[in-house]
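As structure tokens, one chain now follows by itself in the form predicted alone.
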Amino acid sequence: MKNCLIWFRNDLRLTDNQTVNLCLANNYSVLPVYIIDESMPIGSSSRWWLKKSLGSLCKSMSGNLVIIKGDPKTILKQLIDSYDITDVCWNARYSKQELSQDNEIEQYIIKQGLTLNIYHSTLLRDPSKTLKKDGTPFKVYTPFYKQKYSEFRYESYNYDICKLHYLPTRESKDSKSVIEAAVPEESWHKKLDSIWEPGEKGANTRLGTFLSSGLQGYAEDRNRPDLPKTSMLSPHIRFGEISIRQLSESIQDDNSHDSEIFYKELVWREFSYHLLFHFPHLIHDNLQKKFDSFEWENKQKNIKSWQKGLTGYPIVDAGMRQLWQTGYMHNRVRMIVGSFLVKNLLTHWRYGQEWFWDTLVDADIASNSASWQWVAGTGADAAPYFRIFNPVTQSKKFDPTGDYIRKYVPELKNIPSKYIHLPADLDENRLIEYGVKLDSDYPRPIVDLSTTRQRALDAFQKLPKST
């Protein structure tokens, strides 16, 4: 019988995980390993999720998951020697830093004469094979979707995970204390406990809820932050607690427009990874080089107001407070707050990227980077520079009754829906009637939308035409 080490990373599940399937199909003895690697930092909210997810995965393995903190190459060498490992398998990662680490470890494994199996189980397709017909990477989403994903069929492969045969380990079986020591919890994390259920079980519960009550009407209502119509699956997908193939399979026989739009959202994530793989500088640098000379203001006072949800624009403030309170923000609102930061406050997209990275439970290196470049107009298939979301107009359209605002900006709860989208338009006496005094209970707008919109347009128009 062969002994196979499975190195878990962003694939914290057993069901339809190709590394697990390999071991079940071949009756291998398994050494499942997760390595806490501090050279690959994650944000604060993601650390909370990781801690809970590892606990869930370890429980599903009856405590057999080996969790160690340290350098992956050193740890894997030790484990391979200690357990007479014959095979190693993992699911691929795609950032430059991750690929560099994996390549180094891959060379060591091959030199040892071991069998290495690498899968792409965190994506629908291998990004190295999603090129255009001329062999170059896509930079526009629509042809990427039409040529590589439209009408593609998916099938998940499920084995009886109860038949996994684990190697007896000498490492600590007290997984809870190991996780506690390796992934410290911060005091503010406690508020997330009542909102989320990290782990494979929680992911499947979310999917079931979405298919039964969220999918119908999704195409239109996914833009409404006041309605429970988004899947809320993004953090589960980010940590690989549910198979992206399983998600696609679950809707592929539903020929509705709602299913089509949901699938396109999954493929948008794929597109982000396609960009990350082929343009690794996406994380740090403008994809459109003409923006390198752009003069951002980056006023710290404005950035702080944005982070705290104190901009004076209720839909922006509701979104930023939802993020702080729940580790999540509705997707439509992400676009609104992103546009406001980059274009109305003339702040570099990296400030937003870094804040989201630390506060989102679904902070994904590809999606976070690609989406911020999209909203800034600096990336591939980016929103054009002249597309500037007006937060008041967006608020009236997508939170028409103001319920989303009232939930996260409760100091405005008594203001009628007609005025709640911009309280500063009311005179002070009317506001006092509704229990609000500007600069005391709620801030005045920190910038004027019309002035800052024109300022952004003027600045963007000065950019060189070539990229």
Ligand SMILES: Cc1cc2nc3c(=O)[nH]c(=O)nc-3n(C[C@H](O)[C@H](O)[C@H](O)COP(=O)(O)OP(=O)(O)OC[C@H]3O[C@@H](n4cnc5c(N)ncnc54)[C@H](O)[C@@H]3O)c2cc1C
Given for the second form:
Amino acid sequence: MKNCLIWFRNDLRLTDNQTVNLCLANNYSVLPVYIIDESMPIGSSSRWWLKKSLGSLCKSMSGNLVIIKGDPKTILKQLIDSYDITDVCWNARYSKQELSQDNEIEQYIIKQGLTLNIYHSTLLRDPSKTLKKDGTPFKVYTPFYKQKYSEFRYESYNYDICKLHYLPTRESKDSKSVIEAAVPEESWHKKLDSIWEPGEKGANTRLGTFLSSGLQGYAEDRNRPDLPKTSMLSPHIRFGEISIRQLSESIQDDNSHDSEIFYKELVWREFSYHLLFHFPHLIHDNLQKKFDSFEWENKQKNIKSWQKGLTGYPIVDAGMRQLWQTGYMHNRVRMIVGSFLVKNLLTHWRYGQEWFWDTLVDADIASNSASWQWVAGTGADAAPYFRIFNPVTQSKKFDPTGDYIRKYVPELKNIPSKYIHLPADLDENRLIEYGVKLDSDYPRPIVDLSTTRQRALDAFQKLPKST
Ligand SMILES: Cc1cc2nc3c(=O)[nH]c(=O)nc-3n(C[C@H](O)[C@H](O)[C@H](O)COP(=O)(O)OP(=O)(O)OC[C@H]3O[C@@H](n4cnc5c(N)ncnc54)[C@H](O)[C@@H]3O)c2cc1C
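Could you give the coordinates for the form predicted in complex with the ligand, as opposed to the form predicted alone above?
Let's see the whole complex now, leading with the same chain.
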């Protein structure tokens, strides 16, 4: 009988996971392991999620998941020796730091004469295989999609997880206290308990809800933060609690425009990973080098107002408060708050990336970095820098009744829809009639939109013309 160690990382699920499939197909005895590695820190909302997700995975393995905190190489060496492991498998990760850690461990495993299987179950396709015909990586989404994904068919693995045979473990079975000790939680995360259900079960419930009530009309309404039309699957996808193949398979026979647009969004995630894999400096540096000499202002006072949702622009404030209260923000609003931070407040995109990394439950190294570069205009296939979102126009278009604003900026709840997008435009006496006194109940706009727009365009003009 062979003993196989499955190293779980961003694939916290038993269903449709090639590592699990391997063990079942070969009748291996399995040692499932998760290592909490502090050399790769995650944000505080992600820690909350991870903790719950590990608890859920451990439960579905009847407590057999071994959770250990420490250096992966040291821990894996010890486990390989003490459990007579013959085979090791995992799903690949794609940042430079992760790849180099995996590479080092891979060398060790091979040197020991063990069999190693590496899969790509956290993506639809292995990014090293999605190159252009000339062998170079794509930098533009549309040809990437058309050439590599539009015709691709998916079939998830079908197996009976009850047949998985676990190696009897000598590690602590008290996973709850191991997780408690390894992943400290801050008290403000308590509020997340009522919103999210981390784990495979929660992921499948979200998918069911989306397929029955979100998908129809998705193409049109996915831009409306006031409507529950997007899947809200992102944190489940980020932690691999549901497979991206299963999601694609669930819509691929439905030939509707809504399904096609949803699938294209999943492929945006693939594109982010493609960029991360082929341009690993994406997480720190402008992909367009000319932006290295951009004159950012990075004013702390403005950054704080943005983080707290106190900019005086209701749609921006609603988004930033949604993030703080729920660990999530609607995609359209992410673009609006991002543009406001980078362009109107002339702040380097890395400040936004870091704040999102700490506060989003779906904080994802590839999607977060690529999306911030997209918003800032510094990335591959990015929105051009000179296209600056006007938060008031965006608000009127995508939150027409102001209900999204009312939900997260309740001090404005009595203002009629027509005025809610920019209360500061109203006469002060009228505002008082609606229960709002500027400066004490709600801030005046911290910057003027047209002046700051022009300032951003002037700064852009100073850049060298080439990328
Ligand atoms: C500044 C900024 C930062 C972002 N940071 C992240 C992040 O850290 N993690 C993250 O998962 N997404 C990020 N996104 C992308 C997008 O906002 C979220 O994936 C989406 O809002 C999640 O909500 P949903 O699951 O309801 O999306 P749906 O509309 O239901 O889409 C389904 C899935 O497709 C993927 N997806 C959708 N849009 C995108 C996109 N533009 N780029 C990459 N993948 C996408 C996600 O996995 C999402 O769950 C960011 C976008 C911006 C503008």
